[in-house]
Each structure stands twice: as C-alpha cells, then as structure tokens.
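To begin, one chain is listed below as structure tokens, in the form predicted alone.
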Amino acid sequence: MKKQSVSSKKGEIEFRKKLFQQQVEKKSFLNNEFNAEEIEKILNNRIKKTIEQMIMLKESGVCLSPFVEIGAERCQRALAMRNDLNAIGAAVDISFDMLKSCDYYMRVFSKSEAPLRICCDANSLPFRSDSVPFVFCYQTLHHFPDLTPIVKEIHRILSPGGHFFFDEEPYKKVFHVNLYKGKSIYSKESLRASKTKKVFDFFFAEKSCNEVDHGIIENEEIAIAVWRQALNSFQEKNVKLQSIKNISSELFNPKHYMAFLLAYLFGGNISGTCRKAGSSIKSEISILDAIICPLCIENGRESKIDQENPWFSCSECGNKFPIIDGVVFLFSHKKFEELYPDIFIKVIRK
C-alpha cells in the first residue's frame, strides 16, 4: 500500500495556505482560482447539498452524531452538521489554514457553533478504535496514492454498526485518451464550459489544476477493483457508480450488467454508504472521549487525552498538543516538525 509522501503533504499545506490568503484575507496569489465571493457561493451550495444528503441518511437509520469529517477543509459541511442538524463532531484536515478559516465562514454563513477542529494526518487518525458512529468525506480519498490505508483507518475508528459515507470521488476512465490539456478542473473557465465541451473534455482532455502544480496528488486513476477491495471490509455496502448522462450502476452486486459495463468503461464519480459489522450504536458518547494521543499511537497504545486550554495533554506519556486559533494539532512530534516547523519551534521547543 502506497502512502502519501511528505512532499505531497507539504504541498497540501502550502497550497491551502495560499487559498486562505486569497479567499479569506482577500489577497491575490493564485491565477484562475476563485475569489472570496465566488468560493462563498460554491460553499453555500455544498452546505445545502450536505444538509439534504445527511437528512436522507438519518431517515435511513444512520446515526450522525458524533461524527468525524475527513478532509474538512473550511469546515462548511461540519458547520452544517453542527448548526443545522444538531450533530456534534470533529472536522479533520492536514491544513491548519483551512481549519482556521472556519471562524471566518461561521460569520459568512451565520453559524453560531463550531465543530472540534483537528489538524492531523488521515493516515494516522487520533481516534480510539471502535469509537465513532459516523465518518464522512467529500472529494478527499483521491488525494492519496492509495485510498486503502485511509479507508482502513476509517474502518478502525468506526463503532461496530457505524457508517462511513463518501461522495464526489472519481474512478478510472477506461475509454479515455489525452489529446489536449483541459482547463483547470476547479477553475472559472471549467464551470462556464458548455455541455458539449464538458462531454468532449470528459473523454479527451488531460486533467489539470493548480493543486497538481503544487505537488498535491489528484488520483483520477483509481480502478473499480481497487475501490471494491478497499471497501470490502465493511459488512454492508451501498456504493454507486455515476458516469455520463444517466449511466449509473451499483459497484457491488450490480442489477444490470450492461449499465455496469458502460459505467466501468466511461468512468465517472463514485459515492456510497458503508456499514461496519456489529450491533447498532448509540449517540450519547462524546467526541472528546474518542480522541487519543498521536505519540502513544506510534507505540501501539491508545491513550486518551484531555483538554486543558491552550493544550490537549496525555496523562500516559505526559506530552502536550497545542490549540492555536481554535485548532488542535494532533501529530507526533516528528511529523509536527516536518509539516509545521515554524509552529513546532515556536510552541513545542520554546
């Protein structure tokens, strides 16, 4: 299993910092990226979609609280969970600046309560095994060279009977030839393209985006077989392949072979809800009770840590983890120093 390199993680951090400066601090750093007003409209639509999807999940019997969102970015979805759906949980991301921007977007979208924000590595989630009823992510799993280790971590922290929901992830296009370089997939030009141009680009354009230029992984080549294998540890799997136009199929036990074949060949987006084996869970547990020490994790222990502002501290190993601008850093010290050397030196080695 391939894991994300340190350089890719640093690329995520640096790129998201520039987005923060452009979209929150109103500075101009990145050509062809959305400005503050434009990204707020996009985020507002994402909030509405999240609320609709989560209500449907709740009505189907999924326990939404407490939750963990992986790749939470600006926390817009976690804000919707907390304020519109009365769910309590944690927003997790490797980007401190994205998590920090939550305060700004609380004001923009008139949200009064923030989720717990944790800056950490998805390859080593600082949550106790079998502890969280609901984990979800959007547009996240394809930022890793192999989604298997991330899904394995998600499965580990889920409570028996808990659910994992994911959406807006790509899977491999078998019928695809790179004839030309397309417009940036998250650009203004891409959004304005005609339907005909979008279909043509779907089959013949080489994907491009500012993220790749900063060393971030955009893994559009995750084969259906890899998705199936990564999700196979879940007892129940309701996973959908959505290709062009009205072509869609179930990933597991497809009902119509021809629809599955066309979806397989053309590629597209994959989404779904997966349930971990075990009895149904209760929602009374606190998300704070699920957090464990990232240093103890490396030594094979799951030691609970407690909040003592401005720190989280571990009674087992004695180490402390800082809370800065409302964000708690839960990395091992080695990884903390690698990814955020300036903050590490200022806070840990002061």
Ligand SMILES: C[S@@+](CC[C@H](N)C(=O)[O-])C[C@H]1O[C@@H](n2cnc3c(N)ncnc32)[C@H](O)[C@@H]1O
Second form
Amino acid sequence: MKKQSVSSKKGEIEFRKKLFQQQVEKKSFLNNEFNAEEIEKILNNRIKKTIEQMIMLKESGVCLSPFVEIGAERCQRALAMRNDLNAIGAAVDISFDMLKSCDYYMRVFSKSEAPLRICCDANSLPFRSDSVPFVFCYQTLHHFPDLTPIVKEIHRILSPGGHFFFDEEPYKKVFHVNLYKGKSIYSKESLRASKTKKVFDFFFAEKSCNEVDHGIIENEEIAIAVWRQALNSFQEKNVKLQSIKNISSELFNPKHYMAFLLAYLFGGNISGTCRKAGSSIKSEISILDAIICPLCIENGRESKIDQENPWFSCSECGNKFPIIDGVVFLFSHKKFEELYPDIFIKVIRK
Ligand SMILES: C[S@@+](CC[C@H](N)C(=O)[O-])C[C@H]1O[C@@H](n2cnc3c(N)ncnc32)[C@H](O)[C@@H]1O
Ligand SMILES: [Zn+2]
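Could you switch over to the form predicted together with the ligand, since the one displayed so far is the form predicted alone?
Okay, now the whole complex, with that chain kicking things off.
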C-alpha cells in the first residue's frame, strides 16, 4: 500500500494557503487559478448538486446524519448538509486555511450554522470505529497514491449498515495516447475550451493539473481493478462508471458487457454509494461522541476527547488539541509539528 508522502501533504497545505490568500483575502498570487467571484460561482453549483444528490440518497433510505465529509476543503457541501438538509456532522481536511475559509463562505452563501471543522489526516481519521452512519467525499480519493488505505479508514469509522458516498473521481483511461500536453484540468483555460477540443483532449492530451506543480498528487491512473479491490469490503456496492458521451456502466456486476468494455477503455468519472455490512445505525449519536484522541490511536486505544474551549482534551493521556479560528487540530503531536511547525510551536510548545 503506497501512502501519501509528507511532502505531498505539505504541498496540499501550502497550495491551499495561497488559494485562501487569493480567493478570501483577495490578494492575487496564482495567475491560472480562479479569483473570488469565479470560485464562488463554482461553489454555488457544487452546493446545488450536493443538495440534489443528498435528497436522492435520503429518499433511497440512506441516513445522512451524523456525517463526516473527507476532503471538505472550503466546506460548502458540509454547509449545505447542515443548513439545507438538517444533517449534523464534521468537515475534515488537512488544510487549515480551507477549513478556516468556511466562515467566509457562510457569509457568501448565507448559511448560519457551521459544521464541526477538523484539521486532520484522512490516513488516520480521529473517529471511533463503527460510529458514523454516513461518510462522503467529492474530488478527494484521487489525491492519494493509493486510495485503499483511505477507503479502509472510511470503512472502519462507518457504523454497521452505514453508507459511504463518493463522486467526481477519475478512473484510468486505457485507450489513450499522449500526443501533446493538455491545459490544466481545473484551470480557467480548460473550462473555456470548445466541445470538440475537449473530446480531442480526452483521447490525446497528456493530463496536467496546476495542483501537481505544488507537489500535490493528482492520481488519474486509478485502474478499475484498484477501485474494485478498494471498495470490495463493503457489503452493497452501487458504483457507476461514467465515460464519454452516454457510455456508462456499473463497476460491479455490469449488466451490459459492451458498455462496460467501452467505459473501461475510454475512462472517465466514477461515483457510487457503498453500504457497510450490519444494521446498527445510531442516527441519534452526536458527532462529538464519535471523535477520539489522535495520540491514543497510535497506541491502539480509542479514547474520547472532550471540548474545553479553546481545546479538546483527552482524559486518558492528558494531551490537549487546540481549536483555532473554529478549527480543531486533531493530529498526533509529531505529525502536528511536521505539518504545521509554526502553529505547533506557538500553541503546544509555548
Ligand atoms: C480537490 S479538493 C476537494 C474538493 C471539495 N471536496 C469540493 O468538492 O469542493 C481535495 C481536498 O483533499 C484534501 N486532502 C488532501 N490530502 C489529505 C489528507 N491526507 N487528509 C485530509 N485531507 C486531505 C485537500 O486539502 C483538499 O482540500
Ligand atoms: Zn489520548
């Protein structure tokens, strides 16, 4: 199992700090990145889509609360969960600046209630095993060299019978020739490209992404077999491959083999809902009861932590975890110092 390196984690943190400066503080740094107005339009569309999808999931019997969103970034989807769908939960990300930007986006999108915001590492989620009924993520699983350890963590924290929903993730294109370098996928230029250009790029452009220039992983090469293996531990799996035009297929037990073959060859996006075996969902549990001490996790213990502002503290090991600008830092001290040395020195080593 390949794990995300410390330098990739730092790349995520540093790049998103610059995004905060550009899109929230309105200082211009990154030429090919969206400005405040442009990103807010995009986020507004993401909110609408999330609400539609979550309503559909709820109607199909998925319990949406309490939830954990992995890679929540600016928290706009968790804000929609809390304010439009009455679901309570936690927005998790490794980037403090993105979680901090939630306050700003609450004002922009007129949302009054914030989710619990946790700055932590998805490789080691500070949640009790078998505790959370609903975990979801968008555009996040491909930020890891191997999605398997992340999905394993998600499966661990889900309550028996709980659901995991994911969307907007890529899967590998088998039929693809790199004839030229494409424009960055999330750039303004790529969004402006004509339809024909987009189809041509799909088959012949070498993928490039702004984020990669900042040391971030953009893993577009996750093969169908890897997706299958990573999700296999779930009892029920409803996972869709969406390729070019109208080509789509189920990942597990496809009904039409030709559609599956074409979807396999051409690559595209993957999304789905998976259910963990069992049936003991406790929607009445508080998300605060599910969070545990990141230091005790390393010693194999799942110890509850309690909020005593401006800290969360562990009664087992006595360690404290700061809440800064509304964001709780739940890393082991070693990881905290490695990823956020300035904050660590100021608040823990002072
Ligand atoms: C493309 S963004 C997610 C976009 C967001 N979900 C949305 O739909 O608007 C990927 C996110 O994953 C986060 N991330 C990357 N590595 C992580 C890790 N090890 N633990 C937690 N979050 C991580 C990044 O900080 C980033 O915010
Ligand atoms: Zn502890």
